[in-house]
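This document starts with one chain, in the form predicted on its own, laid out as structure tokens.
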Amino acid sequence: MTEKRSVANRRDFLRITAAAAASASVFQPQFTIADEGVKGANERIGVGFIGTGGRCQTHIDIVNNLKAQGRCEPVAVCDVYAPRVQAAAQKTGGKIYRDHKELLADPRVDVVCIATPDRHHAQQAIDAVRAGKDVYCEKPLTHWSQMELARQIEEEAQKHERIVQVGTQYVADDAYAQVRKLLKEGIIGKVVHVQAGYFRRGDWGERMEIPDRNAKPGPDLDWEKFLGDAPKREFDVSRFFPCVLFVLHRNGVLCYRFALVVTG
């Protein structure tokens, strides 16, 4: 397979996974891919997953869907927590790694999906680009204290001619570009005021259950690697398995409000 074909295929993969991840919280994604026939195993894009927690499960589901279409192949999984990466390996058939640099050295990996804690995103993306891999990285691209690394990612991606796609919800959907185009064309007249509101009331939210409250640092849990460049601190099981929970009103509702005031 030529490099030109390989890059084109990786671009397709990143475009599709970005759109699917952006829409995942709204509806079950449906893929529309030009039928090129089922590819042989050595022609498929090899995908590696760095960070195999809750967010990564959507990535895995999408890639498994694309695998069924003969477009890609999950080949490697990496996490600092052994039970989690073992479960991901069972779900994907990928080879297990506990260090992301070892995964990046795997020649079967063409693209990596990064879904680790925020502080790890930038450095892992840089390492991946330098290793000749294309990157799909969960938001945010960098932790707020690492903004200089965002510029470095851009420089490294251009230098090594690699693709870096940052996953976002909603805003990557083509519908927003179409709405902007229609507004610029004056479909509703001149926009003079925009008012938007978001209200969330309910005892639900983003949750990740603590699978083992007795988990401790050791062979199956690399606490130091998990901390990365964060300030060193004693192990805390609730920090290792964070649970983000919104509790505002037990019987509340979720509503959105959006209004346009136009003339002409």
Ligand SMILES: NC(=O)c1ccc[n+]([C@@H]2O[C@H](COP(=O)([O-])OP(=O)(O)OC[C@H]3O[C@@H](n4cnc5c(N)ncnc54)[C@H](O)[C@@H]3O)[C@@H](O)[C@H]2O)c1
Given for the second form:
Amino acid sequence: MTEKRSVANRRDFLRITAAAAASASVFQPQFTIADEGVKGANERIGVGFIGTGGRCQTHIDIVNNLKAQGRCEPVAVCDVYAPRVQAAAQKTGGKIYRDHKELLADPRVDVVCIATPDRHHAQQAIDAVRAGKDVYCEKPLTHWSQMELARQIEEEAQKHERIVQVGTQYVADDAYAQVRKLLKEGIIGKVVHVQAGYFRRGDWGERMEIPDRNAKPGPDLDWEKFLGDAPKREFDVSRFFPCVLFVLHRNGVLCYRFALVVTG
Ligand SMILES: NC(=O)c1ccc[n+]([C@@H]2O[C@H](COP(=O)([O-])OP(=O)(O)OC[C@H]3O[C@@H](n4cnc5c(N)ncnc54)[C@H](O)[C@@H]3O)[C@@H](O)[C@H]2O)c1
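Moving on from the form predicted on its own, kindly provide the form predicted together with this ligand as a structure.
Expanding to the full complex; the earlier chain stays at the top.
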């Protein structure tokens, strides 16, 4: 695979992942990769997952779906918590890592999906582009106390010619591109007011069961790595496991609305 083609394929991959992640409730990727003929196994995009908790499950489902189309291959999984990374390895066949830098050193990984807690995103994205990987990163790109890292990501991504795509709720939805096209082509007249939003109906936001109340730091749980650059504090199981559940696939229905008010 030439570098140019590789970058184009990775860009398509990231667009698909972003669109599909944004549409997670229905799980229907809205883009298709241009048909480039049958690829050899070594031409598949190798995907690594960093942080294999709740959000990552959607990433895995999407990548497994793309794998079935022969487009990419989940090759590596990383988490500081053993039960989760083991479950992700079972679901993907990916090699287990407990440190994201070790995953990044794996030459089979072309793209990483980052779904760790917020404060890890920026540094892990920087580490990834420095290691020559493209990045699909969950929102927010940085924790509020790390704004300087956002600038660094841009610099590093340009320097290493890598793609960094941030998945921020529905912002990657292709509805936005379609609206832009309609505006550009003059099909929609002068815009005087834009209203965009989405809302939830269902049991979102209920408390989430802590999967293992007896979890504690040790060989299965690396509390230091979990904390990262956060203030050092004693282990707390309810801090380690998030306590809010977003139910997408039960009764919850994600409704999406986009309205334009135009003249002429
Ligand atoms: N785009 C969306 O719609 C959306 C939806 C949900 C969550 N998110 C974002 O995804 C991220 C993850 O959320 P979640 O609900 O999956 O949380 P989670 O706690 O279920 O998963 C995070 C995982 O990261 C692991 N982890 C923590 N530190 C790590 C490290 N240093 N290296 C490797 N793994 C580490 C944890 O052990 C855990 O398994 C959050 O930033 C959240 O804002 C985005």
